[in-house]
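To begin, one chain is listed below as structure tokens, in the form predicted on its own.
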Amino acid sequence: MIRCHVVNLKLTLQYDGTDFSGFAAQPGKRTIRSELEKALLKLFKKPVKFFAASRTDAGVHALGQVISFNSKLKIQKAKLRYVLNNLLPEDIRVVKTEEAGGKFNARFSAKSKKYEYLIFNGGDIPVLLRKLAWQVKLPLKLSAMRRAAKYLIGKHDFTSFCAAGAREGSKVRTIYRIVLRKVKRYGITLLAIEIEGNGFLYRMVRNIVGTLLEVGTGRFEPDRVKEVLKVKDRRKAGRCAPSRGLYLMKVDH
């Protein structure tokens, strides 16, 4: 049955961020938002204003990005995913379409987000992984990294892990869990760092990963992470991990 009344649509997306300048629209640059806007314009014949759960940076990937918008659905909802995927470039896919409640907003209704960072710890990274994981050649001591990660769990001021250029406002966020584990991807063993929280500052996840890597290589002691949090100084934390290893896995609403 074709429906034409106004509905609030929730779309779950996946994308390979390698060839994008991030999610947010930027003049003259290829972004996730600009490609979505073009596809929605072709489908609905007018600009569609939508909200996104997260504004991922250049090179960051997503398996569970969420957008929402109100519109009159002039095609069967079951066919919406198929039609949009034919209009979108192959490095963006709509994996799920739902009709959400009237007050649902992908950005403002988000309760938690889960990111995963992939690290290849070895000397010769497989060619297909070079844009999907960060290669770290030095041996990593996972036990020390896990001890350091415990200091980040809970509600804290994460100024020390926020990059310059962030929006004004509170730097207090709550991290629910950080898990470090070995995973198999494409038949290769990788280190996955999973971080889940109620929200994240600009490049916060990548700065946390970079700091944990300093602990893993022995440059920082685990206890230093506690001190880094306390001083609220970005210069005291570790380097920013490259974007290619980061994935937005899931947004809970």
Given for the second form:
Number of protein chains: 2
Amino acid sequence: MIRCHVVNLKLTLQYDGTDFSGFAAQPGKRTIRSELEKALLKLFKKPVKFFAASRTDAGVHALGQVISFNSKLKIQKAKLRYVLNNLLPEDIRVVKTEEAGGKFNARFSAKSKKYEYLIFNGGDIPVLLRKLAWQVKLPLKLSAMRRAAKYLIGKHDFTSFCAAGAREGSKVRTIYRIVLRKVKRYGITLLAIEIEGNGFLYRMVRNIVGTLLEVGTGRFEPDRVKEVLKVKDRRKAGRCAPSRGLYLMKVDH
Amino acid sequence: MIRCHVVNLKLTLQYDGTDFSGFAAQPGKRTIRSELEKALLKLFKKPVKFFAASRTDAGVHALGQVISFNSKLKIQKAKLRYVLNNLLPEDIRVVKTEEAGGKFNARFSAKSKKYEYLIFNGGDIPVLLRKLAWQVKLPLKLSAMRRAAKYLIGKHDFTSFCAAGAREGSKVRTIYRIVLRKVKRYGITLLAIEIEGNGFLYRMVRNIVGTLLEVGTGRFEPDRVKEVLKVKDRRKAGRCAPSRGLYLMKVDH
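For comparison with the form predicted on its own, produce the structure of the form predicted in complex with a further copy of the same chain.
Zooming out: every chain and molecule, the one shown earlier first.
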């Protein structure tokens, strides 16, 4: 059956952020948005305006990005994923296509986002996995990092964790949970820092990770994170963790 | 203790072949040899002539490449690996440094080489692992592939499996074993085709894999591989499997 009425489509995407200048369109740059626009233009023969749950930065990966758009679907819905994947470059994959309710909007309906930051803590990351996690050679004290993370849970002004170049507006966000644990990914043991919140400022997750790392290596006391949050000054936090370790895992709507 | 007499060094290397035009030097191209030459020049302040066990093709990975060279080692041997890794790009890693006997030569002393070809047999390879295995969507019949592989074991003229552009000389090589098995790599299940022999012609491993794939999908009967070998005609074998799935695993000297 070919359906021709307008439907509100929700697509779940995975991508390898390595070779992209991030999600948002930028003139002359290869971005996830520009590649999606090209594929959707080919499929629908006209530009498609779509919304995305998160504008991930250059180099950041996604396992659960969500976009949505209204369209007159002229192909069978079951074939949409297959057809789009043939039109997209191999570093972006559509993993799920759903018909969403009429009011669903991937960006404005997003209630919470879960990110995960992967750290290889040791001397020799396998060379073929080097772009999928951040290698930290100094030993990390997880108990101290966990204590520091607790100060960030809840509703706070995260100015100290927001990079310059961010949009104007409130710097208040709510973090629901931060979980640090050893995980097995890609067949090796990594440290995962899972952060879930109602929204994140520019480079906020990576600045939080960088600050927790300062605690893990002993350069910051856990209590200092409480102070960093209070002073609302980016220069007081730790350095920004590189993008290769960061994954957008899931968006709840 | 700083040692200054000439030593014969054996280095074991790993590399991600993705961004290299292969091992051998080529004018204007980024190759593993050229990157090694640059790093050794920086370290020893003069060009170092080294030998390599295998001239891997563009895109082929290595977990156990071996090179050797004579040098006046002016740093502690234990530090050599660390220092070289700091001079090399992140997609080449020295994993072991040893002092070899005076007659050892990584190229000419090589007795056998083990390659492994990784195949993801299914519809959706995880996007972040796509460069580490070849994705084959059609279901593969392993029993037929194993039967076909048996014809290749032993000493044969492998002209049918040698790509155009190979060097002149004998096309006779000995394959010691070909093992097909499901393995867990990078946290996912893959089909590994392990091939060990005394030497390999230009693209021989990938042409063997491509031919076994024709058997696995049912396009070739297992017996046909015997015929392909006999006719000594490259056009009779299957297509060349892409380089991203191929790994140089180990060299025995």
